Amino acid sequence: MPEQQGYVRFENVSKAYDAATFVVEDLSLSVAKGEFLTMLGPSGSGKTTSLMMLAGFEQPSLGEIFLDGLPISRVPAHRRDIGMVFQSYALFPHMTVGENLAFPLQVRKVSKAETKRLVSKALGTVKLAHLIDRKPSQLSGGQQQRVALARALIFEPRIVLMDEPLGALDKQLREHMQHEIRALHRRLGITMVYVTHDQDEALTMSDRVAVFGNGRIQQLAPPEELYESPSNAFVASFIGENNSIRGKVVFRDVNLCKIELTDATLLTARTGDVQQFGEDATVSVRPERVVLNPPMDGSTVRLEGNCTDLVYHGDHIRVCIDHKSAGPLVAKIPNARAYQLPKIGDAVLFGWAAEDAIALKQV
């Protein structure tokens, strides 16, 4: 979908709380109707402020936000027809589940008969119809979050916004809710904008991810592209685990470049945002792409180091390796009988396919 046809559009939006510092700077972003877009970034990166401006709880200092083609920056939050889910659930403790869901409909003057129908439908959507008469204190964290989600959906909003909605849940329940929300999105086809600082959550749930850093979008892409082809060193280091090897560019063309390390070792990698000969660069390679005893062929980087640690993770073993100029590196080796693991202190041959590494500007 062309950017100008986006269902949600930020056009050159900036937000400052004082004259000197922009929390969000010159943000232009388009979200397609029915898309699940995640705003991902560390604390202070601007992702939550951007969501709050879309929700109507903050106003842009500059620029405009459009929803379905209409500017909304001066439209009050309660008139934007947007559902909101918070990390804290924000359920009324003195109300039952049914009363919590009915509340936004009563505010909108929906009839009692229609309210009853919509409450029943919403609870059916999140599979909690049997809990309609319980108070929030009688629910588990996951059940409370599903009630909060049902309340956000009940008045059939044009878009649903979620601000760190799973942050208060334990790991197992959080992963379960990720899949539930994703399945619900696919079933309903509603536009969702989701904020998180959890990279795994963003990669698991999203159609596209906007990675925020220093008030700007560093990269906007589908999860696989973000992980496999980060646009810069910030994205490479923030998305998933990463080995970063420092050196200088000694050759570059459109597809491949060569990076020289301090001991004159040459690494071949895909060309990222590095531009010129002699530039400081970082070779980024994922731990699961590092192999032990790599084959001897022209497309494979081969290095020798020493095993400094072995860490058992169930489905894989983390092999920590020290190399004289590449520094400490990690290889994730599948936990399979076919692999002969080194012992701590052993010399190890390791490497990766050149196409599995990317050369990026140092930051």
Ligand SMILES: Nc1ncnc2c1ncn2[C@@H]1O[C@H](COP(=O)(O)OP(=O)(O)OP(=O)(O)O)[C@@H](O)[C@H]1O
Second form
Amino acid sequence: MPEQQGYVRFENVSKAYDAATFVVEDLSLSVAKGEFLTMLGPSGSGKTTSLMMLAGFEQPSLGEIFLDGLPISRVPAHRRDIGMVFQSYALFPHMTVGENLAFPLQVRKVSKAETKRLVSKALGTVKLAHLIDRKPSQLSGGQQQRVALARALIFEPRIVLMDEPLGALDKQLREHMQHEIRALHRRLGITMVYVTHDQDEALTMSDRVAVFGNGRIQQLAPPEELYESPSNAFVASFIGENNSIRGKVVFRDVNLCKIELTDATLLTARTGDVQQFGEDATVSVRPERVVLNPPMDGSTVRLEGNCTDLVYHGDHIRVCIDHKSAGPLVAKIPNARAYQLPKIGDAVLFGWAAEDAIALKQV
Ligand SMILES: Nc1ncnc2c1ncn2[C@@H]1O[C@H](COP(=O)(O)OP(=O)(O)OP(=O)(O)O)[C@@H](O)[C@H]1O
Ligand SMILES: [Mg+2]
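Shown: the form predicted on its own; wanted: the form predicted together with the ligand:
Up next: the whole complex, starting with the chain shown before.
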């Protein structure tokens, strides 16, 4: 578990590559020692730029980055004690695995004996000792990525940065490597800053996730909080799937809101970032929280609609429902025998627990 707060700190960091636009704007972010923090966001949202500034390959235009309490802008990249893994493995094709790992050590004039010790230790960490004499072209994608990982670990850095390290791998291998990286992180207790645009990867691997959008952090929270309590509609739509129902705020206190739909249907929801009476709002409900034939009690939303489609997914069935003012919705119904599924065209009663819905500002 993270011990020391603020081991890495971005303080009001902005970055512009040209005079016109900040691609990272006023970024403040703190990573605890030993934490696994992921930067998640759409393409162009400034993730790589932020990582490059931390690694020392780019300079902030404004603001400062601190490492263990000390500003690092004047510390060159190779003195920051940071290991880096890129999306492409960037291994030298003409060198063996062992030579690839030894190369950065030789450049820094590490002795032969010490080089041998560090290479075999790093290879052991990623369980590749037996492939030390292979060339990269004789390895699978996952093995190459593990060599890249070993190379990032070889100096026993304080921090490892990974920029979409698994992007080139197929789904199965990616899941396997996610597991390995997570286990490695746990075993070595190293501080990790990981970049991905894959939300599943972010949710399953991280202690906390920073959601980037438009050059800013939209939310920084542990995976569960991000999923259950998105702080705005951008985060809600970026993390997982959502039913979004449009209406107007007709009641709001700090905990609960009532949202009125066009046909005067009232939906109770948790209060997200909506501010005031009369404001346009989106009620967000996860498809797996939508149930058929919901119970009659005060805390459950009950609506009637029509089943427009059924899609079989093996472990669950997606029931598509049209409601006259809430619009098209999806219910993810677990594939269990207990469920009586409707047929296409049937009228369906559906709903959700009011606390499973959150009212957010429309964007
Ligand atoms: N060296 C550079 N010179 C000029 N503009 C750049 C440079 N590097 C990145 N940019 C721009 O900065 C913005 C942010 O880029 P960045 O690579 O940080 O995004 P990203 O979040 O990593 O995206 P992706 O998911 O596609 O990798 C983009 O609009 C990009 O075109
Ligand atoms: Mg990038």
